[in-house]
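Just one chain follows, in the form predicted alone, and it is written as structure tokens.
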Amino acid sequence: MKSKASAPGKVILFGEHFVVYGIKAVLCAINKRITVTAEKVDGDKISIRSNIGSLELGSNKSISEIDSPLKPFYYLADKMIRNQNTGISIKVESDIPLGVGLGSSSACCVAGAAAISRLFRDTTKKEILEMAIEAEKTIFENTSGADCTVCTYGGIMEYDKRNGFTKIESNPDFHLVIANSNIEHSTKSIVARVREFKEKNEDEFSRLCDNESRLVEDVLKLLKINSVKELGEKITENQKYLETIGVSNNKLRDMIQVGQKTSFGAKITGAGGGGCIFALTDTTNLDQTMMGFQSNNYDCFSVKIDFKGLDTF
């Protein structure tokens, strides 16, 4: 018996870092996906194959002893096969760049939870999301669950620590050109850097939080009317706040400058310090923006919002 599921990656449109301090963030799912195929096999082995390596272990191993980025799949499989007298083979296929802030780990956890659990029983999206967040905690202990949520339900959502997520019921029609700096970065260390900035500049950070909060409220209105040009202005403004708190660098600034020449606005997405930036476009300036990055030898690709979310088949 086989079970297959796919889940989209994600982009943080607004609010990264500030969301840690209670400000809303706006996220969207993107039409780049992780696909997971799970199959029952003889024995009690859990076998995982992916483009970042393989993992094969017997069941009932301590998750703390597993040193592999594939351990969320092991965690999910091991949980499901207890008292089932079966093993599981898992295949992971991805068209999301890994480790660059586009939600590859969250999409893996969501698609993995769906594919593996449905070998044994029908599971709802809510149950799959709960399992995915548990699995993601094996690699990101303090995950908010926001990424897994948008990867499960698709579309655009607002998220804050107090109220959780709310899906934004609008269908804006824009493209994002995502450019990859190919700089490795540690989200943990960059979050610590922002905390240090806050502690040394309490008044300035408080003003930035107020500004970001007002900006996000404006963005929520603009998304509903698909005002792409004004959204671009908000993206440019948000990038200035990210520069102030110290999560940018010369390469990211250069990429943003390239993107801003032809798009409506460009900014970092995710932790910063490396990873990706995105530029907001529509059909009138998509090709020109792509060519701008390519002519400067930056890896780039275009995406649209994925409104489907988790898909099982």
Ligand code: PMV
Contents of the next structure:
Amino acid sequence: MKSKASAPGKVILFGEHFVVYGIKAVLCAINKRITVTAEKVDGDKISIRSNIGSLELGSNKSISEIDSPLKPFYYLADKMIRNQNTGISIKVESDIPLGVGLGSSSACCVAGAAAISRLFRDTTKKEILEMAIEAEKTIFENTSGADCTVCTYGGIMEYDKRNGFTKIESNPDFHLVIANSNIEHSTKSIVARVREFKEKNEDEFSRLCDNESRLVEDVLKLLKINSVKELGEKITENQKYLETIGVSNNKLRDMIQVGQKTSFGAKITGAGGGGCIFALTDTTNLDQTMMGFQSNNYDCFSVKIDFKGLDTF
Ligand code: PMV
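Now show the form predicted together with the ligand, given that the preceding structure was the form predicted alone.
To see the whole picture, the full complex is given below, headed by that same chain.
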């Protein structure tokens, strides 16, 4: 028997970095997915195949000794086959670029938890989310769980440290053009760089947090009425704050400028330092914005919000 599941990637629309200091962030799932197929096999081996390599190990290995980005899958499979007298074979297929802040690892954990657990029993989305966050902690110890949550439920979500997640009940109809700098980023070191900025510029940072907080409150109203043009202005405004705290660089700045020429607004998504930016468009300026990036030789693709979240087959 085979069990198959897929989960979407995500972008942070607003609030990255400031969310670490208690400000609300807004995330949305995007219609690019990771699909995981799991199958019971004879023996006790766990084997994982993906486009970033493969991993094959016997059961019961210590997670801390495994040095592979595929270890969340091993963690999930190993847990499920305890006392079960079976091995597991796992295949991972992705249309989300990896390691550039688009939630590929969370989508892997969510789709992996669903595909693997459903070989043994029926599971609810809530249980799958809990397993996925546990698995993600094997690679990002301090994950807030925000990415896995939006990958599981889809749509748009607000998140802050104190109140957790709230799904935003609105169906805005915009397109995002995502441009990839192809520079891998380390979220941890950029978060540390922002902390340094904060420590050296306490007053300025506190003002920026107030501004970001007000901006996100405005955004929540604009999302409800699908006011794309005004949302674009907020995106461009948010980018100014990200520039100030030092998470941009020349390449990202150039990409953002290219995007801002034709779209409603463009900004970094995620940690910055590399990774991706996005530009907000609708059908009137989508093609032009895509062409703008392409003619400057930037990798880009367009996405819409994914409202489905985790899907099982
Ligand atoms: O890892 P990324 O690129 O999706 O971004 C992480 C978001 C930050 O706000 C920078 C860090 C965090 O823990 O929220």
